[in-house]
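Okay, so here's just one chain, in structure tokens, the form predicted on its own.
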Amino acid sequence: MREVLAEAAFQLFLERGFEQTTVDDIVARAGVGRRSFFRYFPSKEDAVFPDHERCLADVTAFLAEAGDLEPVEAVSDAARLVLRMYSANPEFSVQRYRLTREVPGLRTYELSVVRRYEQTMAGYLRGRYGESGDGALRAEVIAASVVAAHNNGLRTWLRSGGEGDAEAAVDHALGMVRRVWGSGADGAAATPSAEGDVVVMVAAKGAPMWRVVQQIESAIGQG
């Protein structure tokens, strides 16, 4: 049922427009009562996320049965896991980066998404690096690091109409993260690679993580 009314809901963003489309014309299409959709959606905007729920589970499980794998390559599991997700479906993945492109409620949804993942890789860092001083910050930045760097790759193969190997492209993102954040590589930080390009950002003091990372996005894009 859950498939259902989300396959109805999306026909509909599509055919007529998200803020035109209501949940009556979604249980309507979907052919059950509107009690049957809020029993699986609290609003139409999750109805456009249906997968991330169990996503999000699939994560947090993993990661805590994660082990003695080096933290940040446990991260970049974690996030893999999510791309997989989008990869399994092109065409409803593609649509649905272009919805949220063109409704702007529906972007700032993706975004509270994208903070659930990152907070729950944060959180599994902090268990790994300690949960004050510079470990809790350290567990901070390498996961905005590493959702910045999933979605950069992610975003590039959707852009591209689905084409090409995502997995490829998201790959060497999160490796130019393990290479200055994993075992090792303390020092790497201080020392970027001289065949790249570093981008420096100033934020405001207390801006909020997702903001951050957007810009980090947008700068690595840039390039």
The other form holds:
There are 2 protein chains.
Amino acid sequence: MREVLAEAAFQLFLERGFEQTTVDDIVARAGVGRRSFFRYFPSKEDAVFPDHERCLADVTAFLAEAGDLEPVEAVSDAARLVLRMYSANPEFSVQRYRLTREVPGLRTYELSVVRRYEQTMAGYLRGRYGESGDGALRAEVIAASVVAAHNNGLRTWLRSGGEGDAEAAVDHALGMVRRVWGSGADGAAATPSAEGDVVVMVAAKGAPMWRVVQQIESAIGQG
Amino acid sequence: MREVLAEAAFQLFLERGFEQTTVDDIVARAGVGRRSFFRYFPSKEDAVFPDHERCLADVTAFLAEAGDLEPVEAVSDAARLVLRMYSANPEFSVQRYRLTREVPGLRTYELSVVRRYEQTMAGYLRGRYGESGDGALRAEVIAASVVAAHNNGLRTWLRSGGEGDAEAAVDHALGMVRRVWGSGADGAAATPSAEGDVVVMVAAKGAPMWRVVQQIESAIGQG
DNA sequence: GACGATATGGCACTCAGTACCCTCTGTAAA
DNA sequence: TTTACAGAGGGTACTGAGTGCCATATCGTC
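Next block: the form predicted in complex with the DNA, after the form predicted on its own:
Below is the entire complex, every chain and molecule, led by the chain shown above.
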């Protein structure tokens, strides 16, 4: 029944537009009572994103069992979970993307959905980094970065009409975040640049990348 | 008139709650016609954020003339502009924060407002980093990071009841973003860590910080 | 005093969302 | 077979946000 309603709603939104479609139109096409619509969807907007509630639960469950994964990797994998929901139905996702782009109300609604993913991730990261000190700050910035990167990759794919490789686009975007925030500095030496002056930096082995960066700058005296 | 309406609306929202206050209640207290309310505020929610439209214009104007400022500094300063709007009216901002926390509809609305700041910043950064390649990605991730950091500092201050130093809280939060994304690596040497193994890194002088980080990691072979 | 422009009020309407109650259907116990 | 019950769906009436349209000031200008 939920599916029947979501299907009827989406068809009508594509045909007439979101605002031009009333809930009565939807239930008429679905052949059910008006009251039943609101039993399955709290608002008209919800019918456009029928699968996000389940996906959010998946993400929450995944992070609850993320165990000893590197934190940035964990939330990146959580983001990939969301991507998979989109890439599982390319045509639907692309059509919904175009619809959402046109309708301010749907854009706003989508924001609130995305925000819940972000807060779930931030909550997980707070648990890993600690609530005190800058742990919460770092958690929120990283969560926002991961979400932004995910959305960038996702939209790149959606704009392509679902033709390209969604996973690759998002992996690439997440790579930038991981490179900056991930704790991947375990000791190594970079090859010196061929051109002109070079900088030599020394940092403690095993320090997380963000801390190395911080240390570099504070040593430079610009912190 | 706008102010009269906003004032009356806010008072009522505090007294009875947002959802328990109808537009008729507001216009009755303000002593104006119902139709006038919607002339000044497109929606009931807008009356809670009467100054964001002007602030967004300020931010846009600021970034339009940001000239040769370092990009991350420019958007950070833009965020400070937003903060100033909040800190100019501490009592109001704190009350509004508490109200917004309680009312889902207001939270969603605030999200859409914040999103516009973020997009303005991302647009500016795209202009600086270039739309092609990873310029757009970097622009969006940095914009999201700056907004997240700003909000973290702002909320810390708001939760304190407007007692602490808002500027300091936000400066501190933005510092983390600048340290990671700002181009502040102009050549220097860090003092070696006292404990155990150290890492020696060599990078081109003048390279932006994010590129240094990228270079380090790709040299490590984890990219 | 006539006139046009701009600001405001009033009225009626649509539609999302909710509260309340009804009906139907299937199930299990008597 | 009848009765009791539960749960899914339907119907009705209501509130309240937001819009369109028109009437009415109010004010500066000629």
